[in-house]
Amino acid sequence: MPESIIIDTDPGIDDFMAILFALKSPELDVLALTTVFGNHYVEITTRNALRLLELAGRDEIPVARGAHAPLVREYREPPTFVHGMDGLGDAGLTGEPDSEAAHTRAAQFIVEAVMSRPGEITLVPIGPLTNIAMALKLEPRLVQATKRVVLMGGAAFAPGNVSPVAEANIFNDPEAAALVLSADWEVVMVGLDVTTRIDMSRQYIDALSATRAPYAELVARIVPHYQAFHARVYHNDGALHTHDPAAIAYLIRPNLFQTAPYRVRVGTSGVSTGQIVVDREHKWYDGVATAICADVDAGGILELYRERITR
């Protein structure tokens, strides 16, 4: 039985990559998306999901847009420099769509479809944590009728990636990724300790694009903006870290990572705003434990990966 999820994201590239992942994964049900800002404005995070599914063949996905900037503090200006002026890195892929985005919000939708079948369904997000934490806000009985929350966020034991301790997504909207990680329902966090360990050489992608299947060739077109960008600050050939697509990875085989537990607390001020705080002692925070990926089969993510995605 495929486990039924909602994917809640910022395409972006590397979350294009992400679900195209997800949409070839037979072990997946992919109900939604739920959109929210982070790589860009959510008007073209909006526009940039429902083209994806467009694009893949499956328009019949709801998209529902979500929030436009964090709980409690203003969004910055989108990452151009990562993911290109359209979000999906200037490849051409972003005409308008032809579908629109659900009548209901991104918060109201999660509510209403979790509460509906209590227990089922796993929420995804890749993005920012605004929609989720919103969605505890309106319905706090969220935590007891979701199945899971798998993430893609944080750093507990790796450098940040916008900060000295900071991942882009936890540090986009703090505040909302402390409501998540500290609410008692069961939250697996795949972070910067295994993402950064998995990558796509220009090797790996051009051999996808060989293939000539048509979600590795999506992928072969809309990646050169992303790998510029991690030739230009990570000093190697282009290789990419494998962010998004390692939380789809993990629904599919969580026997290719190892997790640990700990209690975790987010930082929401000053240097430390958007740090994973890891209670390593098990001794100072209460509350329940966070799954957190610790190390990764990275070759084993690679093959899953190039073989869903050139089916």
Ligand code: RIB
Second form
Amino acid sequence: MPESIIIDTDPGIDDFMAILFALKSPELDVLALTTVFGNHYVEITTRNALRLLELAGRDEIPVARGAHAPLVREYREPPTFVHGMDGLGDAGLTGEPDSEAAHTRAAQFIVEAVMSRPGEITLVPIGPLTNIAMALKLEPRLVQATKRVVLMGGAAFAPGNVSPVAEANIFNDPEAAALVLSADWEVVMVGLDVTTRIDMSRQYIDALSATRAPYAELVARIVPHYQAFHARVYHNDGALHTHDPAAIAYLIRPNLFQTAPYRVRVGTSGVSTGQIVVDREHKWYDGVATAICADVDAGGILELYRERITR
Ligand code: RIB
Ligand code: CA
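Same protein, different form: I have the form predicted on its own, so give me the form predicted in complex with alpha-D-ribofuranose (RIB).
Shown next: the complete complex, the earlier chain at its head.
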């Protein structure tokens, strides 16, 4: 029986790569995409989500538009230096889909979907956690009714990517992350501790493209801008950190990861804004522990991604 999932996303190049991965994996049933600000304004991430599903031949999947800003902070300008002016690598992929096709109010959509099938739906946030936090505020029983939450975000023991201690999704709405990560539900955190160790080289991407499989060609078309960013910032040959696809990989092959349970809190001020504060001694915080992904079989993830995206 496939696991029913709702992907909460800010597409975004690696979001695009992750969603195609999920669509090609029979272990998963993608019920809907809910969109959020982050890699771009929510109007753009919503347009990109609709366009992505059109390109993937899956525009029967509903898209619910979500938050345009964090719970209590202002949204800064989008990181176009990472994901391009159009949010999808300026690769000429963004048409003008019918943006009316997007339901509104992602939080309401999440609540209605999960409460209609208690215990059966997994939430997969791969952007800022604003929609998830808003859904929790709307319906606190979501904690019991959600099967589990598998999120891309955070850095438990690894350095941050937007500050020495903060990862982008958590940094973009630390108050929302604090709510989500302190609620008593099952959360798996697929963070920079593992995603920065899963590198897609240029050769790997070229090999995907050489198969001429439709989804692989979409990936190869969308990544050049992201490769250039990685080459500039990480001084590698443009090898990509596989952030969002790693959350999908966890759903499909959890045995490729090693997790450890820790209670965590989220920094919301000063230099610790967006930091995942880990109770390493298991004595300071109460509540359900978060399963932190601490190690990964990176080669296994890359092989799994290749096998699926070239189908
Ligand atoms: O830090 C990486 C995360 O931030 C990914 O989800 C990427 O898409 C951006 O949203
Ligand atoms: Ca993302």
